[in-house]
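Encoded as structure tokens, the following chain is the form predicted on its own, with no partner shown.
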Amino acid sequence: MKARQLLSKLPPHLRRDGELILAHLLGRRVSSLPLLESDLSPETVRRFRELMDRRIGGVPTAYLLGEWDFYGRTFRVREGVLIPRPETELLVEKILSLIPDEGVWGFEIGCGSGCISITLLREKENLRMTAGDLNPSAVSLTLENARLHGVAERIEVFAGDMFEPVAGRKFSFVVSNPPYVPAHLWGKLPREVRREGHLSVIGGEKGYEFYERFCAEVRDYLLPGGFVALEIGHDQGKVVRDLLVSAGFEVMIYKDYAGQDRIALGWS
């Protein structure tokens, strides 16, 4: 069987993740799978099979593949971390465009696959980074995908949460893009969101606890003229921007590719 025979056996909404699922399996470029005009193995065929069934059982086809793109680069993934997601590049972009040339040190809240603080370090040579999370698996998937990418020895990771980890230090800027979902909205999550994981997802019963929390304590933690970057839901622009104002901070909110609030900047 060829590869545009299998994939053309797919429903129309599954088509792009059987390319993606089958490119990885060849180890080619999804844009070569049309010019591909051997037959496939029958072990490919039986692992494509294997894979396509577990991803119409609800797995994310990143767990499957076990690793995802971002801001250009391959990063690692496993199941009960969060997905990186193209929004969450635009976060990266209005940190890149603050960050100044002589060296700075950052701290991410909420590390995750580490595709923020490894995608920062290596888009900026003169920058540290520290990083935390509440889950150890993303904690040492993130020390992983630093190894991978070459910036291990800029970047320091520790389990805890929030600021626990960094007691006592500041930074020139703190970024997260924390769990911002409603408790009461996990039942209605796609199946493959909620493999993800609720630690990952749901920001408790409003959705914005986090945000108040780190309003409340992050200007002990930025050094003069420091700032903070986040990752919001659609609907948080206002509360956040007032938690923000509140704070003593200078906002600004920015849209995401849908035209929704996105993310949110601080400066002191």
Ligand SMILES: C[S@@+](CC[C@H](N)C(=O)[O-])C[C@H]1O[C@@H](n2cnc3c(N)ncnc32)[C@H](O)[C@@H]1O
Second form
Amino acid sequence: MKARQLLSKLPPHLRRDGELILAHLLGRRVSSLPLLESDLSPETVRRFRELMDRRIGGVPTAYLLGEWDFYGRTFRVREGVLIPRPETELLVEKILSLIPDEGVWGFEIGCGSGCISITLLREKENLRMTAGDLNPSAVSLTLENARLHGVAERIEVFAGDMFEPVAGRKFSFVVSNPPYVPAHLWGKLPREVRREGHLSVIGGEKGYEFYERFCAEVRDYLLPGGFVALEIGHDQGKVVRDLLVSAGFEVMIYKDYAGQDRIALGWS
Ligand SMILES: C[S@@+](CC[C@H](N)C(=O)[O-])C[C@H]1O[C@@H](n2cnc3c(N)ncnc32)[C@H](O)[C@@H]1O
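What would the structure be for the form predicted together with the ligand, rather than the form predicted on its own?
Every chain and every other molecule in the complex is listed next, the one we just looked at coming first.
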């Protein structure tokens, strides 16, 4: 059977997932044209159907593949740890535009797959990062991805709550893409998102509890002239700006490509 025939049987909303899964099984890039003309062995067709059944059952494609792209690189992913999102690339871009080429040390809270810290390290060769996460599975995944991308010797990764792993230390910048969805929305989230885990997504009753704690404590961990970079929910621009201003920061809020508030930068 040709790939084109197999894919044409999928409903339109699953077509892209089908292409990604098939490309993965064939070891090809999804953008390669010959993909559609590939002759598929019965074993490939069987495995494809098995994976598509799991996809239809609510497993995100990224977890089926075990990897996902972020900022042009492929990261390992695993269930219960957030799948890297394209909006977060904007956060990385903002930080890259602010950090100098000479030695700088940053701290990330809630590293998940490690996509933010590891991308920054790959883009800035004199940078060093410390990263923490409350979820031990995220800590091991970040270490795995750091080795995969050849930056393991420039990152230290800890399990712990917010600033707890770095007590008494100071950094040039602190970055976080924290959980920021209000708890009452958990049941309304797509089942695919719920597989990424409550800890990855839910930011407390109001959704912005992380930013309250962050703003109350972050100044103790910043070097003079340091900055903070946060991903925020589309409706959290005002509340996060107010929290940062109250903590003594000068603030800029940036929108994502969909025109929604998405990034908050604060200068001390
Ligand atoms: C939205 S995910 C971001 C993951 C990754 N940085 C990314 O952008 O794909 C938030 C992460 O924060 C972690 N987290 C939640 N609360 C935390 C806390 N109090 N201290 C440290 N990490 C926390 C979660 O386990 C999760 O990995």
